[in-house]
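One chain comes next, on its own, written as structure tokens: the form predicted on its own.
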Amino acid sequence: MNSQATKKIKTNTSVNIWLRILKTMFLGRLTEERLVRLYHQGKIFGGVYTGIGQEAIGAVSAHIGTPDDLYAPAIRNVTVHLGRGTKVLDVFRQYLGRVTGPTRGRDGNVHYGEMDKGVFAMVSHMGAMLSVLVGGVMARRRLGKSTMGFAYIGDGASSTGDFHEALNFASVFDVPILFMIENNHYAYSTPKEFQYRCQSLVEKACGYGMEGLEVDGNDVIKLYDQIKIILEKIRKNNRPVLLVCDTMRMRGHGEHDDASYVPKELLLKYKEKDPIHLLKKHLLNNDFACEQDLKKLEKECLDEINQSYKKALSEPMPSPDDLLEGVYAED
């Protein structure tokens, strides 16, 4: 790296956050690629639903929040967990059903969270987490905290009753939440043209009297800048905002689904818009990092992945002896 590049790194404060976001996306991508392999080896308890291709939304929003903020991730938001501080090891423990994991081996899927990091455990019913988040943010603010919320939902789930109730309630009672629709064009196998008649999902914001915006969900720089501006408004006005993020899931709904219904040209289009590729290109083109730096970072992430899943595999499964612990309140 030349002296000019070194100077840019020292003077451009945004570079550090972009490198942290890139690391979170690397960890998310590599973790899910390993989970896919473990799933096909029959070692995963439950399904695997990846966010490969749409890591930027979770990574950017996780790094831009404060310690008091609350997050309600959906099935593809492993970068939310990792960005808020969940260890890669604990992600593998969860999916491998180990007693050392977040749910002590009682679940081997996406239903995990860490409230000390402000991350709710997910409910499977699409949209159900939105109301939970609205209530959580209201409760914390009544305790005098400056909490705001980050909600994630797919384009298909924006048609559910839970979505309507949560956004309407948040708007009526001025609950400061950023509702993010991750528009990946398919509700399982149903394409967006068979889901809604509005020209854009951002039009849904009007019905709730809140501001609605759109952004390229794969461009980390644009996404970061847009969310930063939105959060300043939310914290100042205590009003919810709807942000529609255009993205694409690059695998099926889950690993049981081959996504044969998705046109190949659509996947090729979004392959060129891979968020990791775009951020790496930005860092290199602006001399904020060199190729060697990025390869080193990716290798460090891969080493962490390999160490973590092997350790998780070596750890014990839960015992039936303590199955009832934590189920009923004790005297």
Second form
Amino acid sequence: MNSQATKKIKTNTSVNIWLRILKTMFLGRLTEERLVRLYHQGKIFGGVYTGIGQEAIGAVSAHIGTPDDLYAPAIRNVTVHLGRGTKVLDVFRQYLGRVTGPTRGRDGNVHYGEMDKGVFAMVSHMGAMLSVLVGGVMARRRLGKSTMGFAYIGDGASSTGDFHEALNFASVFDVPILFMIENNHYAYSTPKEFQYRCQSLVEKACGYGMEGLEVDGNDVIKLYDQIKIILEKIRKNNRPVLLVCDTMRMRGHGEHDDASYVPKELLLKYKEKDPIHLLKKHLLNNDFACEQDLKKLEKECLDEINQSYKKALSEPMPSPDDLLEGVYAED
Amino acid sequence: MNSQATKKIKTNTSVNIWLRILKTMFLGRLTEERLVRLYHQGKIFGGVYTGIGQEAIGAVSAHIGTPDDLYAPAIRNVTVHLGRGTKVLDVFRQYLGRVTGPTRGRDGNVHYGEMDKGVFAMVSHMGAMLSVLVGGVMARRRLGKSTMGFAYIGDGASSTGDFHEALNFASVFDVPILFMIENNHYAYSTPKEFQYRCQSLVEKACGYGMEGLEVDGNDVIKLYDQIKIILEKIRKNNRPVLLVCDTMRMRGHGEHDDASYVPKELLLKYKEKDPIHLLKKHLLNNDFACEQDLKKLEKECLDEINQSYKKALSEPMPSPDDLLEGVYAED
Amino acid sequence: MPKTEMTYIDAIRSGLDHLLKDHKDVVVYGQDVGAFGGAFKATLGLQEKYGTDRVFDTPISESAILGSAIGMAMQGLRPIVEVQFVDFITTAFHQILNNAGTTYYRTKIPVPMTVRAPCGGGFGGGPFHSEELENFFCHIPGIKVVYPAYPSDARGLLYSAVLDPNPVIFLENKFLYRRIKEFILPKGEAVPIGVAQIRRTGNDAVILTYGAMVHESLHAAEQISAEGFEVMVVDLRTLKPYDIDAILSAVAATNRVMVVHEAWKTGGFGAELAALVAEHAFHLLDAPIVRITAPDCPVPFSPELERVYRPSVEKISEALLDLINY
Amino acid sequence: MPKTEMTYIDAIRSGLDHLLKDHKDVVVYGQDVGAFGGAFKATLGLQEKYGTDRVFDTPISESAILGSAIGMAMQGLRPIVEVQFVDFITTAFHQILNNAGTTYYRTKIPVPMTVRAPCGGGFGGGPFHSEELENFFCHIPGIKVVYPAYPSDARGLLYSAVLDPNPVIFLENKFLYRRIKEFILPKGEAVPIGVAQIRRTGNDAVILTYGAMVHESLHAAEQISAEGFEVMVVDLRTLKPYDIDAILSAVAATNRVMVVHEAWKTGGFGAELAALVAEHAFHLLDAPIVRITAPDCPVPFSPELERVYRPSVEKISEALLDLINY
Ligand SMILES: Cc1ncc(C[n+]2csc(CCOP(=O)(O)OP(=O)(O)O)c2C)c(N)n1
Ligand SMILES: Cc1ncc(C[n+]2csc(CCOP(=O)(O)OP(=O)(O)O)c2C)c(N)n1
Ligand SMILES: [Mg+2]
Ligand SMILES: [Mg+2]
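Target state, the form predicted together with another copy of the chain; input state, the form predicted on its own:
Full complex below, order starting with the chain above.
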């Protein structure tokens, strides 16, 4: 972070963290934009699912946790992975099915996670990872750590039975988890009106005896402060909290989907609220950074992405001979 | 109903329905008390699960519906069945595994229902019948009927994913169903404190965009009026409603369970609030019935039970040759 | 009547269309099947044509989808629900096994529901979008299971499934969706449930198979035909109840049996077929019964791994030669 | 060391007790397993002894129970969860199949969880409390499945299951809980996963079986011993991975094979055993492979029906005579 380079730059205790968050968002956005292009060039096996436009929630929450905390990201949370320290290189390896990647080619696209960074690799079944996180946090705390958990849930996933069981379980057992619903207005093609009929998903909180809050999921500055306050409470009370984050899926469900069912106005409205744009504006307007710094940061990210993609491409696929290796763990 | 027999008896439009409800409760209570004795005499194959002390909720709601309405009773809802017209004889046939019973010996104890009376036969899996009811009501309405649904849920069953999915589904599709949680303080041996952490289960209603109400599930008079008002709303708005009924399981989970984990005081408190006792007192205190009437009614019920048990006992078990009959429906 | 060329998925869409048109009691629902037309476009255009009342989207609630379909079916409708990928049915397996499968036996109320579920791999779907779960369904009493390999069968079996008074799991193969085409009539006929179809004749061995593996098996049979061996290929089409007569006749005609499927080996449906033959056609066998299946591991994502995971033409033809030369 | 007489359920309780005592990373939870001691009293007294921290009740949330156990196991605990009846696991089948079964393969993080599940009928439990679902588990990659028939095995396999780095489905038979007793040591040894046990020797035929049917098979074998035939009975004990060597040696020694289980026939685990033999011991067979199983119908409630539903000593011994005289 090179914000000290120019004279006029102000600083406060938060500037560093904002810049780290920005970097994570840049990395996420640019990596996924590259993946999008690769998909449409026919260079990706399987699908591409992005979190473009939703980077703030993952980036803020990834940077705010401690090394002992546990995360259960969902489809769109590339910034959780990157924020917790997963390399862009590993994202490409994963998408390209490389044996060097986090799932060694056994799983694809968004289904990765690195336990040494406290991140679970998701299964596809919506909601299923929530109780895994609950158990993970319970275990780490039993083992003497002060772990808390961060969960990411789509508006669509809130309709699953697993969502209900996990939130209730966490509440009954006083498991400190921040359950974040990223309400991005759609579940695949289905608008949120066909997913639930409460006014806001935050109304589900009281049914679990949890505190519930609604926030703007695209405004890093506010989000950071809000989550910080909530986390203090969570750690103090050992109680889960439900946080409903308003945001928008800016692309199709996956790149195979042109999302023509999404009204243009809605996309326009959220384009204005692009989290990267908002954070950059804030940093610039307050003289926490200058254009040059940000350009430089973006360039650094792009370089890393270019190099990573090239490197990943050059790496081997898993050997067919290893197909059956590791179906079971050995003692 | 012979309440006109004595001079001093007053009447109002509700008296007849109260007496019908009382009869259903008598039948339920006395049938189950007989089943309890039979169980402890070793005369029942399998288990016995009663709704003793919880008869009001089922009885009131069974009598308040129209012939087109659909019901999804749970373990303790013998009064739903009886109130909808199932014969005591059929209850005994069911428990005794008779081929003449509602499941022809294929299923046992509380797992019966008669579709011509609008009652689904439950499967054991807690919560699974709720969405079946939702679909049933949707179908009948599509077929032109003005059906609404009555669902019965335990406090324990509220923790299942199926509960969540079904309530949400009903809400999203505007399916008029009265979801009644019978909070009887225990799920098997597990007290309600280990089942949920909201103050009251009614707090789950808003999360589904439903109206929610709490009522005393043991007071027939109040319950009847309350449900009547709710039903008018449900039918008018075509919206589901969550009704949390406070009650108490007065025996073990099943008769194999002595429920020694239940504090005596709790049982005493609810013994005072016995729904049959309360209704009788109301009828007597207001001169809607006299002791004699009630004795007579009870006696009628007992006679029916005695005869039914004897008759059921005399009836055949299914023939082993029919084991494989009807695994599939024929065209 | 002029025939038109239809893909496997076209045929399914055509079948749904005819069913919705001819049967007022048919409704179609599931995740994204409405305006969007479904993840694989099997329902494209149907909501527009038949209204949101008969073709509609649901929340992500597999148990409520299946449970409500059971309830509708018990009231006389004929719901057709789509599970977006068969893999996700595991979140609500009790509604199939314990509820749909037992209802008629217990209550005499028929449950004429159809569950459409896209299956299988070969396209980089990874462990959660490529599964073949047929034996989980075949092992359940009270459930019928069909698995077409051709467009005409897909549509014809869909007609039969929907009009059947029992719950039918209608398995579709994603790999075949756009790869397999056939010239078929605009409407066509129902294909009866429970009847297998011989896709290739031959006396040197028989392959019992279904779904995508019908096509791989046919290729393999062609391949070794060049070496002078003629292999019969039986496309089961219905897995439950399966066509015992057709299987036993095929065994009688060939005396050598291979079973091919894309599902896991241990406890798979191929074991059932092998066990049937070992019990009822033992005296006809001249060689061990061979199973060519996916191995017992999650469906891998990387193309290099999936290539060896799925039974291939090469693997099948090699094993055929061994079988014939036993 | 003096041996004491223990029932099957006593042995499970004793095993849990030792595991909790010796391994700080073991926790036990599920519905009503705390103060109440579980629906079948397998955990009676354990909460009192080890605290509510290590032995505790949960809400009725099978998916959260299984999912949380996966999460705990991935963090290094060894959770043992009880599903009150195996029948209810179908509400959360994805946590077994898609989550527990694939995690190590995908991530190299072991999942040392044990799922205890009471199975089987014979006591008037009806369709939802009597099921035998073993092949649903055996068909899943990445999962181990054990099914003891004796107290010593129940405890010994529980030790192995809990200490195994993989998810293990530990199937218990309710019919045996209080019927089968054995004199065993206070602590005893682990019984290795994957090793079958010959319960009876004989050369005229072999029965491959497990769970409650081990005992019915032994009775049947005794019965026909009176007629001069000696039948070997192999108790598989582990269903996945099953003991191929023991099975093939038994076939070699007898040349006639019967498989007996209490689960449904079509697509059941017996099919797997038959298929194995038909593929790898075909040359050793002198007769068809016979499967004696429950028929394909929901488990009926009425004792008259369940009596004919469950494989009985009579049915087995009759079929044995046919097999031997083939
Ligand atoms: C249990 C289950 N059912 C269906 C799917 C298929 N599916 C994958 S993503 C998705 C939509 C998810 O929507 P949402 O939860 O809002 O997350 P978003 O994609 O908007 O981030 C669906 C239906 C699934 N993964 N799991
Ligand atoms: C999915 C599922 N898990 C477990 C059970 C076993 N079981 C049967 S009744 C019961 C307790 C039910 O409690 P509650 O819902 O409060 O109803 P109540 O018995 O109090 O009427 C349990 C755990 C079940 N039937 N279904
Ligand atoms: Mg969404
Ligand atoms: Mg209760």
